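Only one chain is shown below, in structure tokens, and it's the form predicted on its own.
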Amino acid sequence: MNRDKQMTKDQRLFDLRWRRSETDLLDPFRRLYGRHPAIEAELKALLQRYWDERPDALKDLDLQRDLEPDWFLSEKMVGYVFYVDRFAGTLKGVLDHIGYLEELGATYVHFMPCLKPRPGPNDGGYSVMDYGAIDPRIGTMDDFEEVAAALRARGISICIDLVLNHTAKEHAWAEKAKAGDERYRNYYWMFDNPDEPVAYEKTLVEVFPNDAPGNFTHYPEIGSWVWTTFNEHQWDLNWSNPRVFLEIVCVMLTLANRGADVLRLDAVAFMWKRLGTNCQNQPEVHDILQGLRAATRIAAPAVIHKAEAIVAPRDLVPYLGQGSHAGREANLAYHNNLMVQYWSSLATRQTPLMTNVLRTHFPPRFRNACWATYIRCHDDIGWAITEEDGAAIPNVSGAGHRRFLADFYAGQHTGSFARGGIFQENVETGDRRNSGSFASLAGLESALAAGDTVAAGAAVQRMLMGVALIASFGGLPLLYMGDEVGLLNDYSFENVPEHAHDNRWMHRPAMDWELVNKAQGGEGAPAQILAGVRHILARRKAVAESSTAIYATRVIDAGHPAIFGFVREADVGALAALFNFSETWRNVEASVLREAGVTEFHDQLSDGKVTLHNDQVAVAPYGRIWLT
């Protein structure tokens, strides 16, 4: 009888959630594919099946997060990102380091691509041949489920990557397509002659111009040209086929039922193709993302989505939901412009461009969504500075500033403190991107090589300022593995045949646990960084104004070109944050801060009183202050 009651309760919950999200699911589905009653019925049946199969512990979590839908917007949320093998060797090895994650303050961990990739070159794991299996080098899906449960019991959510734009050419769907199965040929963009690829190519851009020029690959053995935006071994999925939508829903819910809390949806900007465009950020992409979000809200509502869209500001904001998609699309999106502007202001010691870009292009808050803020990640830095934004600042051009930053962070500009590499130079446009770890780009590598303790101290302060920025700006801050102890560039990647062609591996070093142990209560730069990071993240959790659930972010003009400032504000109070991007003491007029809502001049970061001098607040070199 109790079992029957539970089944009745579960069915009631499903029916309520279907009613809640039916419109959010079917409206975009019909805009994309038209009305197909049979396919829509199949879609609902899929959701019902995965809900029925969902473990009881995860159904309890669903209910908890239905009651607290803004859980990921809390000031308590702190993210940590790592490759499992480089952090712990294997999935089960992560269990040995849960205490370390807790000491750091992490409540969210991102396992970098861990689904089974193709053998050989696989774009760092983003060329997936089996969505239902874990990379055998790190474990099994049962291991993942065990680790997810252990982390969940300690209050830590798991994010994993789900590549939406493409699969590996060895994926089962692709193998069937190669064999001539028409159903699966329609899962991809496959052409019998080059006419259409040539027509599309006229307006497409090359993502990896050095390693993978062009966007199509000819396979004589199957007599087809295949759309391969990123690499020859990554075949673009045909999202104009509703069967692809249903397949990905099955993949998402399988991972959700194994314990994934956050699905990082990779390369979403490229999913929809339209002749005569660059086939990025097409309106249909937002319908797809809304539909996928609605599907998980019905069958696995504890799960949220993070959109990986590294695009220009005007294209980035819609991924967090605008207009009819507001509150219905991705819950998280990477704030790559905050990252770019941080590095730009460090290089120039000037913040007007940063202030203008972040104030002009980005709304103060979103509905049921927020930024994932970060300074470095596993990827390169693309200098997303437009001609329009450059023109808004005297003596700055978009192209010129992009060239300057690429030179500066490759260590090729006079006076540069940075050590990094050039990644993927586009000969036609002149644009170049940069690789390099947080510490090396911030100047620690060059300072240690020169034995310059003063320069090393400045590098540490640059890093801590960056962590304080992402911890307070609004959103969920993400710290990349090893940045908390200042891991430097790892040039040994050149000796690994699988990695040698891709210098992004220089900023993907293995975790140095010996260094971590020395940094625990020790001396030197790693110890200073670790202590500083832990303090900043602890203060974030103690300061209500860090929450994105209530507080919005308004960028202000702090009155000095070296100072970047913003206000976190709500009806219940405000916090003004100041960041000095120069190596010199700078002053900010107290009147600017009073206008922003500051009344007590208490620094929440140091948890101490700020003394005014001549009615000004003094900000130390690379200093950071959170004033209430």
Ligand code: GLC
Second form
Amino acid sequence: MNRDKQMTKDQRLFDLRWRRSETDLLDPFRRLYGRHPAIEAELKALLQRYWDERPDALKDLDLQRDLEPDWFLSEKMVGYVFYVDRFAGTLKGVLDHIGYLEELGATYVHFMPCLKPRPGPNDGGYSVMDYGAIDPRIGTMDDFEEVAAALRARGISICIDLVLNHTAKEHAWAEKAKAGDERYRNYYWMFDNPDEPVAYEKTLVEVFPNDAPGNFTHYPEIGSWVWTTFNEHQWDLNWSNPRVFLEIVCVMLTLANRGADVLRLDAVAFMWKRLGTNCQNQPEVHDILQGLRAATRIAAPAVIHKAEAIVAPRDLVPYLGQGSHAGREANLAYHNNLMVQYWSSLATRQTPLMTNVLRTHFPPRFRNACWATYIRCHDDIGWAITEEDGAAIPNVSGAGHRRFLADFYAGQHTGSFARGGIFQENVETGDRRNSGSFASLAGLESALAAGDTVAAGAAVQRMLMGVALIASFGGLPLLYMGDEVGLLNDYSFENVPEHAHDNRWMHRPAMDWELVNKAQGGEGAPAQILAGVRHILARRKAVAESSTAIYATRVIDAGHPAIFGFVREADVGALAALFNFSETWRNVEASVLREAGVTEFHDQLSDGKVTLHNDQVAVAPYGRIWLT
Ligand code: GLC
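After the form predicted on its own, can we look at the form predicted in complex with ligand GLC?
Next comes the full complex, and the chain you just saw is listed first.
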């Protein structure tokens, strides 16, 4: 095609994309900011500019994903999450491990925060001072582009963090704000006196009550009180200013044009402030997210958005788009409740709470969106179990259960198999969260310390049950680096001055490649976990109905309090998944499964026929079965 013709076609594509998403963008934009024709024109010009700059290879990817818009819902998708330095030293080092990622089945990798952080403590990279640069310790933007292209060529997409609730106080915008530049002071929440902070503080909660109490910081040198929800060095952006929206659009599209496929929108719940509320999950947040999504659909349509909102069920569901936002908000959101309920049932050997919560609060599917399912990530576990949900189950109270779980997973409860830590104890509210790696929380650390091979075996089965759960629930499963070989808590963070105050570092160990090598084909817990994980993920890919997020997930009552179950309603027939949360064999009535649509009693996970005894299916200790 000659150049002129190519350009007209490109422009025509932009015009079509603009027309498709214009109202998705401008309706929420106007609800948020009112009518500003000049700013709207600027926004459109920005999108046009980033589209014009978008590399041809990525425009091809845009077309490919136009043709296959449900690519991320596919059973072929498996995510793997890592800190680049802890996995591979540097960005380019990742290229040496593509084979390993492929053997696991990963088709999506999340590079944990890798943009240039502030010097000193940086909240694990979530205190970004330059969105246009990669952390110089691991590489450059050109390296990122190169690695992204190489991974893409091998069928692996890349997720990258976009921290949009706050910037580091060393970010160029913050520096100008400190210098008194009004334009940039309005990028943040800066107050000349403590009156407003005091008023807001009345209804706010503290995210890091031990490390960073309060939500505001007073800087006498500039005579300002600044909103700092997380740490003192993380300044909350003022999203009620349309300029901030435009700036973040630029950041987003810059990363997209360098080759990011998935943008993980960090801490989105906190983006809108409203006096008299806890300033989380405000309706405007959903307008902002729809607007950002529309902007990406116009100028970098191959890219999808993942929302990180670790909140209670009622507040969580809207992030995947509900009501007028359906199909227009995030494409992925962390299912923190599935994760919490897994740990809760594991501790109690009881699933009624899990069944009730997952059945009552969550729709069976979404439009153009699905859950990111996971068991562990780099963060602590917050026990998002409400009073009402506790009260719905006999002998359970929300507060009592949260207390029990925090004790259990800190290893402070008699009979607990877990080894972990308490993360941020809020003495005022009694809230306590937990740190700890998948393996240590699931009992492997204590079993190995006691030289108890039976207990180690149980820990391995607990972990594999968790992996089978996230692989079949109807979402994109995310494996956290090292969990596939059962990496234990790493207590050496206490010796690193920047990390010592934050015990989330106990579950962020560096990848142990020696252990990985030994685990390939060897014996012992790491080898069993690795082989088990690879098997489950391979079966996920082989059985579309168990895994593609296109189909609905209906939670069922399996008729036994230790068994959790759900049905995937596929076109070719149902698949019922069962999980035994106890260390004893349990039976499920075949009639319950027939009612759910099971006809052949073929276990797709082991790919074998299940024999019924007394018209019951027997589920092994920590067993998992995917029945069609
Ligand atoms: C997100 C991150 C967490 C970080 C926080 C503040 O929740 O996952 O690690 O501390 O945002 O950026």
